[in-house]
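One chain follows as structure tokens, the form predicted on its own.
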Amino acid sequence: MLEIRNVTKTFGKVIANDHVSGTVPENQVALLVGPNGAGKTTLLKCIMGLLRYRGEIKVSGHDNKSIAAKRLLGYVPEIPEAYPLLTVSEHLELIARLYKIDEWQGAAETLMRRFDLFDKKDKLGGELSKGMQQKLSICTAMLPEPSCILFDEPLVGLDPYAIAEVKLMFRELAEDGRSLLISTHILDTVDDLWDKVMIMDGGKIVRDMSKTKLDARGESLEQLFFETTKRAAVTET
């Protein structure tokens, strides 16, 4: 489980995250959506411990800055950055060594084959297209088998086959007991995947709703998004 409590992050006088709270239970896919500049990527970086912030974040009961929590966290950033002089397989070997994973080769091969990278295992990171770098980023995040995984625009740059595979993987991970938090602008690509949605606007969570409740209201995710962010904008003015 991922627990976020009163997280505030400022950059000078700019408040990027304003007392943000929310949870992502086990076995669930949670969406983090909002307009550009709402604070979504900043929140993900706070969860990963890449930024200093005020508040509290716990991963399966562990403080997110602890070694115990970091072993449980996986992260696929919005912009993949492969090491230019490491091959695809060497990227996975690096992760295996950092996480001290024994007998990792079989799992690495399975991931590479799943995302059509096995035939490119000896290709250098600097030679990969953006889409292939995105696939590699997903593979390296999945290799340690994290219990809580953050995805920042994970489908951007992928071909249709890879998108279908990633979407299938989301449900598999949730059904396996993982907690997934997916930040995205492309609502229609994830509309059939999620269990709960947190809508951010102006650095705050302005709506937190389960898919079950939204379905009972007979509304779509897109309708909820526009209704919520429009109301937030009117309130602010």
Second form
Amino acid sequence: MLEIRNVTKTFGKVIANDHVSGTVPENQVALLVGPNGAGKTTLLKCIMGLLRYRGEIKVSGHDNKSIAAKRLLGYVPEIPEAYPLLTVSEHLELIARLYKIDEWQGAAETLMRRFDLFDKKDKLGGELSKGMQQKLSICTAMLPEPSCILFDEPLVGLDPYAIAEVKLMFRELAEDGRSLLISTHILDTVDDLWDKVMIMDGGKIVRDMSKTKLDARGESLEQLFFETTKRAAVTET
Amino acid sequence: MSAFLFIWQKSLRNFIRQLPKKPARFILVLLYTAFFVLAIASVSFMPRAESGRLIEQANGASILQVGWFSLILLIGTAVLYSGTNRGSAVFSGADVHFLFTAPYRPQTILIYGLAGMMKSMALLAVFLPFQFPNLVQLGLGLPQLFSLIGLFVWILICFNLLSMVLYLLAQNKPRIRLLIRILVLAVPAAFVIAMLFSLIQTRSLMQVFDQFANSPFVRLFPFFGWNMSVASGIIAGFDNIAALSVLLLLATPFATFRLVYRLPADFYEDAILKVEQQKQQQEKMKGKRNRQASSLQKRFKGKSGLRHGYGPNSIFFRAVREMRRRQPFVLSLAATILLLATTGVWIGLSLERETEPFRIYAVFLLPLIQLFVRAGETFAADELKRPLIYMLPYPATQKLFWMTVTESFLNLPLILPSLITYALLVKPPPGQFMAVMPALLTFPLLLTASTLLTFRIMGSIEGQLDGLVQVVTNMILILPTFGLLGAAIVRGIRLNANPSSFFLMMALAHVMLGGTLILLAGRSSLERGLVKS
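What's the form predicted together with the partner chain like, now that we've got the form predicted on its own?
All chains and molecules follow, beginning with the one already shown.
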């Protein structure tokens, strides 16, 4: 369970997050959507304890900057980064060492095979394409089996096979009792996956709604998004 | 900690494994190793005639101690000053991704980052053996030389840990940061002022060195003084203060390490912002590259004339305009420091009659050192990171010519004020002064050549390794300059003859060596373009 209470983050005079509050219960996939510059990535970084902020963030009751919370958190950043002189399999070994995971080889191999990285396990990080780095980033985030995982634009740069695989993984993770918070601004790629949505605009959460409620209203996520952010949808003629 | 060691161990192994696939790098590593082995071997074979020549002279040990103190004062001040913004400089994007999110205390991650930085600094210590032959001639034996290297590495570790403490104290507190910066700069300033006062009183440089090296206050001054006391113990034998200093220096890393773990650390944001800034810069460059490709010819056929440039010389005029905007005052900070330092040294030298023959070398060496210190910030290095230089529709030779002219021109505000002040203060023989000028003004050619050579070998000019290669290249390229300077000193001081011809030869060597390398390395680099983007 992830709880965000009154989080405010400023960069100089710019307010990136303005008194943001929300929760992601266990077993649920929450979407964090919003236009460019809404403050989604900043909020995810605050949750990961990477930025200074005012407010409170708890992961299963632990302060998000504590070591206990970090063991429970997983993060797939928007822009993947790899060590240029470590191979794909060495990145996974590094994660196993950092999180003190025994018997990691089997799980690492499964992840590499799932994301088509196994035949590239001896390739250096510096030789990987953007898409490959993104896949590696997902594998490394999954290896410690975190109970709460944050995805920042996880589908950008992936090929259609990998997108299908990631979507399947989201479902499996949610069924496995994990909390997922997925930040995106591409609505149609996640339409059938989520349990609740938080719409951000101008640094604030302007709408927090469950899928059941939206379905009851007979609206699509896209309609809700445009209605909430007060921007006109581009319609096909 | 095993995870952090794992990163270094595997990165090093993979770097070595990659070497056969990258011949230019491989050759450089071989050359580097050969130089290192030769430097050590040369000491073993060198006859130590009249052993202890300098250190057995009246002031010999003091000169060495003050020289060592000055070196550590310079490096230590730079390291401590950089500590006030350290958190933003030592981490990579991958560190942010993998380590900042891992279940570790920020202090542990900070120590990992610092250790990585110290690793690069320790690599710099391997350049010390290049000075072994000279130091042996001064009378030092191999055990003393290795002890000095050990002390150098240890003091670097101490200063890096101290700088981390300063960073933790200053984080998110701009006023405390400013105060720390002032204090850090006040230490060397106080020492220089004290030495100048002492020099005015005694009118003997040697006496000042003696007083300085034997003053209990200086010898017990935290870190800098302790370092000099230990060095004096290594050079001339240990006394009580030297022994105490050994204990204090041994205790420093442990005490600071403890302090680092106790202080609150909140540096992730600074580090992330820095990494993101660098990334945005790269992206911006890529975007610019595409936009500029279409409108390039039109832009460069805009205004013409002396003040705007036309064709390839637009590179020069753009650089001048950028410099004017970046640096609205005639004197930059570096030029002001150089001017103050040279004025101080000249005043010091002019107080003693016997220093007269040395003055011309001081006027040459001070700007040279300043240029050398800034060797990593050449115009060429800046330009090679931008896409424009590769896309300009002109022959590579023309672009290289204007890059070189620009480099020399941009260095004028740094060199000229101190040279003019020197001419007004000391009134040197015009012939000698006129010979020093071209030698200094052509020196930037070597810096441009070294930048282009590094770029040609490494394919980029931004990483730590690139910086290290550039330092090695600089050191190799500067050898003829120092050889001719040595010859000029012998001619001027030992033979009491005019050394001007050697300064003119130096200028010629700069033009020939620099020019050839610029053409060879620069042409292929500009035609090949950015390898890593």
